[in-house]
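Let's start with one chain on its own, the form predicted alone, as structure tokens.
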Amino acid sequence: MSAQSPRVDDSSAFIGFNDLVGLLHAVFVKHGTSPQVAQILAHNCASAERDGAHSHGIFRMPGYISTLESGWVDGKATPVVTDVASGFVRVDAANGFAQPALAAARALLVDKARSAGIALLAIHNSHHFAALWPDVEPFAEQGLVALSVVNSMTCVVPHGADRPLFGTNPIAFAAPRADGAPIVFDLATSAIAHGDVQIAARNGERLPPGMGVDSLGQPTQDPKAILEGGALLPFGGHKGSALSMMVELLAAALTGGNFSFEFNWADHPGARTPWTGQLLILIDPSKTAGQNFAERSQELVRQMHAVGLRRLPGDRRHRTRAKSLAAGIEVDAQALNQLREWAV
């Protein structure tokens, strides 16, 4: 299916997923990123459009661009990678994107992780504005467990407090099992995604009550007024709240990155990815005494559906990637002609 010629209807087109990837590598390069650096981009981006994932795909796309636009990010940047210890790396991504990063640090991530059993990385100096889960569900299907946070900028309100000052901080997690797709989860630790709250406000549409307040601090059910003055709140109160403020400590106290509230984009009209920090553990899980992990977690997915649990985490997403590959990723018609436009 090509990129040239996608099966349109009035509102929407299906194009194939190398295609999306070509055309997006094409927009990225365009707009000043180096091809390795778009390569990587491309292929997260359409990574979350194929499977359903909206509001990190190719509606972050004029994020991206507008960001690379205001200088505030090096799209071209050489991330330098340092072998801290025998379980340790930490990479400086130079002010650059965090998977190019995660990429140039992975094969020797991995190979730590097979000798030692458990290896960490801390990535610094980092922008990070897609899914996580693209970030951990190589390494289980690899036969790896990975755990990954990310802090990103202000715009959570901790519980008990009437200000916002954490990130959505998202933790994302990824183990293998025997007989299917890698068990992967990548939750935010705010009660809703930054950019689903985006999605919600360019369609008109109300949130669920428990999501963020506005700009007096009241509860709104308005997306607008959460993104004009306002802010998210924690999911589960303190619990979440709890959380956020552990991946802050983990990806930017740890890593050398910064906190959510630690930066300052004034002085670059349109940017819009946070410079933080990324920390990603990965165990071997060939290393634990007694049964194959991979038979264990199958074993707890069949007990989890015995007693009646009919979806787990990823389910949904998976097969909405094999429907996307079967038949083409659907899109908006007017997004896709706007990436074109944006490609040349």
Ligand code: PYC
The other form holds:
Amino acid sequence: MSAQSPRVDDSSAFIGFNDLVGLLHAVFVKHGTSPQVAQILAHNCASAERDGAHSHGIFRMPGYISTLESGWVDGKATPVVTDVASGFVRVDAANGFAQPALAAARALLVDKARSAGIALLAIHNSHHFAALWPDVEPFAEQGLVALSVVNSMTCVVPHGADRPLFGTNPIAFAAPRADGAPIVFDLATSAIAHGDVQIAARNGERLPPGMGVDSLGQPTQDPKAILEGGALLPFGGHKGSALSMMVELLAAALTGGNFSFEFNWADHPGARTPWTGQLLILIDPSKTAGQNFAERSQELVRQMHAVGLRRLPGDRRHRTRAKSLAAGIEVDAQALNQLREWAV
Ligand code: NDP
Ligand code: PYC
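Instead of the form predicted alone shown above, give the structure for the form predicted together with the ligand, please.
Expanding to the full complex; the earlier chain stays at the top.
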């Protein structure tokens, strides 16, 4: 399908995956990234759009652009990879994006995981503005188990506290299974991702109860009240709050990155990308005792289905992916036109 495909109605259009990657690549380069960084971010963003992960697809492009224009992030940064120990790789993202830092360390990390059974990647001085599952899913497609965490920007009130401190701090996990796509989940430790609050505000929708508070700390279902002086809550009360705290520790304290509350972008109007850190743990399950790991995960899935489970995490994404690859990615026509303007 061509990027010039006709619109199907006034509000939506269809675009092929490679065409969307090409268009986003042009937008990134136009706004100051190197071609290499543009390729990685464009692929990431188009993958999210293809899979229906709308809060981290093309919705994010205005934020990427305003951030690049503000000088907050270096779109041409060259990550510095350090081989720290037999199971430890460190990357200084050099105030660039986290995904090119991961790409730069990938081969070394996989080698270490395959030889030692486990390897850890600690990225700091990095900006992550995307969904986290694209960082882990490819490892599971290679037969490895991957767990990653990234912290973001202060907007979540720790359970039992009065004011926000944590970021929305997602956790993503991917594991191979014998018959089918890897098992993958990717979830914010806030009750809702910040991006989804922005989308609800844009669409004039109310949120379900329990997502956030207004500027006075009172529960609210109004997304604008959350965005304008209010804050989000962790999911699951004290349990999500503990996980969010863990993400701060692993993604920032352990990597040398900023906590979600430690950076100040006030001098960079338009900056939207959190300047934090990311941790990724990679495990080679072929080292475990007993039956093949992928067979064991398949057995778990089989048993979950047997007790009535209809939807595994990742199922919705894969269904949307299949549809997008068959018919093109359905995108908002205005947003597509805007991307084309930004690309020239
Ligand atoms: P969701 O709550 O939409 O989904 C979380 C996970 O649960 C997904 O793996 C999803 O699978 C699965 N899931 C959802 N509903 C069901 C269900 N009914 N049954 C079984 N599984 C289900 O995600 P969030 O809103 O928490 O996060 C959205 C995105 O925001 C993530 O990609 C995250 O990485 C990103 N994010 C990024 C941040 C950053 O700093 N870079 C910060 C915070 C969030 P499926 O995908 O198939 O629906
Ligand atoms: O949706 O919470 C979010 C988010 C923060 C940074 C990138 N996405």
